Structure formats: structure tokens, C-alpha cells
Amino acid sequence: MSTDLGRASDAAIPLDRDLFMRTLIRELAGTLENVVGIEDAAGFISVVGTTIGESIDQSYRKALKLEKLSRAQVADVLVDLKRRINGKFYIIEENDERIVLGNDACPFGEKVIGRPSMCMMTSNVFGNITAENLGYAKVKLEKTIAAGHGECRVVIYLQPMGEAVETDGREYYSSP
């Protein structure tokens, strides 16, 4: 009988910091969804998303040496920030009324599937950055990978009128 059991560091286990963090967030979201319900879990995650959105917005404005971002810059920042965290967002449409983004890969990867509350990170980060720079945002998550759509479609309304009034979504306003 061999006493050489092998070393743990040689074990073929798919574990690194990124996977660990995505799994941690998934399990936290799942626990919240199970304990307080999906809506309240989304609310808690929204609080975190607001803080992160404010920080990211400040980082971009500081790096770009701008007091406020234009509509085109907001759309570019939203795509870029997701690219930096391994999302694959792209602009479908951008005009005075709305910015529509598509996405082929969630930054949370497969860990987002079945955890719709995690999408509040996207809603709040996008909503806060847009509102802080353009005054208002209403974010509608039309399709999400979390809900099993295979892709995301996010509509960000830029004015509280017309189609924006008629549609469901989360509203965001600039801080005073």
C-alpha cells in the first residue's frame, strides 16, 4: 500500500479567484432569493450596484477628464466597463430617447443562470451612470441570460416620456 497520496496542488480542480468570486456571488444571491424572495434580493443587490455604479462613473469621468459624459460617451462607457469584466455588450441603438444594448456573455458566466436578482448589478450600474451624466434613466431588462434567454437586451430610456412612461423598468435620477 502506497503512502504517497499526492499533493493537493497537483489536483485537477477547476478553481481560481474568478470562479470562486462568481460562485460566492451566485450563492449569496441564491440565499437572498430563497430567504427574502427575488424582489427583495434584487433590492439588496441594487444597493450594492448603486455604490459600484457611482464609483465606476467617477473613475471614467476622472480618467477622461470630464465633468459629465455625453450620451455617446455614456453608451461607450457602458460597453467598455462590461468588456473589462468579461461581458460582451454592444450597442444596438443609440438616440435621444434611448440606448439599447445587447450582450452575448455575462460577466458572471454560467453562474448567473437561474439568479435573476444578479441582473440588478447591471441595471443599477447602467442606470446610475446614465442618470448621473444625462439626468435620468429608466432601465428595462428585456432579455437576460439569467432568465435563460441566451442573450441580454437592455433598454435604457433617457427621458421620462413616451415609451419610457408606458414600460416597466427601474428609474434612476441624478443626485443633487
The other form holds:
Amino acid sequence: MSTDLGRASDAAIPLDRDLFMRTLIRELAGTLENVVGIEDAAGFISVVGTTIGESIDQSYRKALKLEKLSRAQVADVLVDLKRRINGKFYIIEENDERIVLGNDACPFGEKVIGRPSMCMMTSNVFGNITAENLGYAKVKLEKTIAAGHGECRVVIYLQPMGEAVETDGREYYSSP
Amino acid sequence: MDANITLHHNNVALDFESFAASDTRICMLLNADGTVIAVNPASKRAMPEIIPGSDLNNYITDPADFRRYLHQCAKTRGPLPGALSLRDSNQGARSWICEGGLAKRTPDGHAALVLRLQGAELGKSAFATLNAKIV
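What about the form predicted together with its partner chain, after the form predicted alone?
Let's see the whole complex now, leading with the same chain.
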């Protein structure tokens, strides 16, 4: 064996578990979007997002020893859960009518660009946590990094009335 | 859920009958626990044994999974994809892919869900090109 040959472990390539997993999800989402279309792909990702949203909601409520979260606590949880997975969400507005969140960094990083179906993960996680605690949520993804906006703006309507009725978005309800 | 659930859903049942009548897919309006509220003509033709008042759980080969799926569907108006297997009158079973979502939530918490079914073999056709590439 020649000593001139480099070792694979010394190769300067950007590969680790996080990048591998994000790339895997990007390619899976892309394949789904191409094969069944963006709407159906979003539906499949919604199923996963619903389950993850329920799990995260229960984790926070158990850890905080609360039966239900208040509106302020819901907003706090939404920002915190994204922080824990490397998102940079922040509260723009929070009142009886709606919670508005901004975001400068997607947890999927650049792997989300051009994959709008992946945003259904955020819609479902935010929608399920909000609805389970406050009874109702309508989530509108006004701007998304996935669509090339450079930032996200997510509006969560808290009551099915007024502006919420006229706005396009996905509706969520608490468990029956 | 109480026995008068259909009273809560009278209006939504009428709406369902008007928009699902011409749908060639099997469409059902369900209570969140799986009780059938209404079915469309395609459903009546394919599964005449399933009528309003039937408990769909009695026809499902995996009721626990189905209940979990209905629970998720009851929480969003967006259609959620799923799969189920239904026993027929000859005790055979057929696989279906489905979409379910909330049609109406009453103030007292009752939920009416729309479930649309199509044969699993039809659903798989969307992946035929992909399968061909892989093979």
C-alpha cells in the first residue's frame, strides 16, 4: 500500500449525521412531490407532523406540569421547540385573535429550499399544539424559506371568525 | 358519543349528500368513533352492507389503527392520507387507500368526518413509474 494515498477519515467533506438526515428527508419529500404531487406529498407529511405535534405537546405539558397551556405558553413553546432543533423563530404578535411568528432559520437548513411540502411539518406541529391547548387553530404560512422568501412568517388564528374565515390556511381542532 | 349524534349532523349530512352524490369514489360521513352517518351512491354499490348507523369498526381488520387514524382526522380539515382493510360480506378482506378529514365540529365537541376510499391497487398506480425506475 502506498503511503501517499489519503485516508477516507481525513477527507474534508461536509458529511455528518445531521446533514445526512436532512438530505434524506429532502430527497424523500422531493420524490413524493414528483410522484404524487405537492398536495398529496403535503398530506403524507401532515400525517407525520400530526403525530410529532401530539408527542411534543404532551412532552411540554408533562415537563411543565400543566394540564393545558395558556396562549402565552403556547407561543413560548412554539418558539422553544424550534430553537431546540436549530430554528430561529420569534414572536411578532400575540393576542386573542392570533399569534404571528417570524423565522430566520429553518431546522432543515438549505435542504428545505424548493420543498414546500416539508413546511407541512411546521403547520401540523404548530396547529396541533395550539388547537389541543386553545381549542382551535388555523395556520397560514404567509412566507416560507422553502418558497424562496428568505424568511418565514406564520400566522396562527385562534378563533374561527373574522379575518380567519377569509384567510387560506389549514384548520386544526382539539381532540374530540 | 350519544345516540342522537345524527341530529347534530343533520345539516352536514345534507351537505354531504349533495356534494358526494356524483363522486365516483366511495365516500362516507362518519362520527369520530366510526359510526356511519351517511354514504354516497358509490359506497352503496360497492358495500351495500354499510349503511347509516353501522359501526365501521366492525368491518375493519385493524380497528385500533383505524380509531387512531379517525382521531387524527377529527383534528384537521386538511385531508389526511391513510390505508385500511375492510371485511366484506363473504368475510374476505380488501385493502383501500383513503383520505379523511373533518367536515364539521359542533360547539359541544361532536365531530363529523368525511372518509373517501379508493382501491389500493389504484393508489399504487401513482408509484408505477417510480417502481419501474427502481426495478
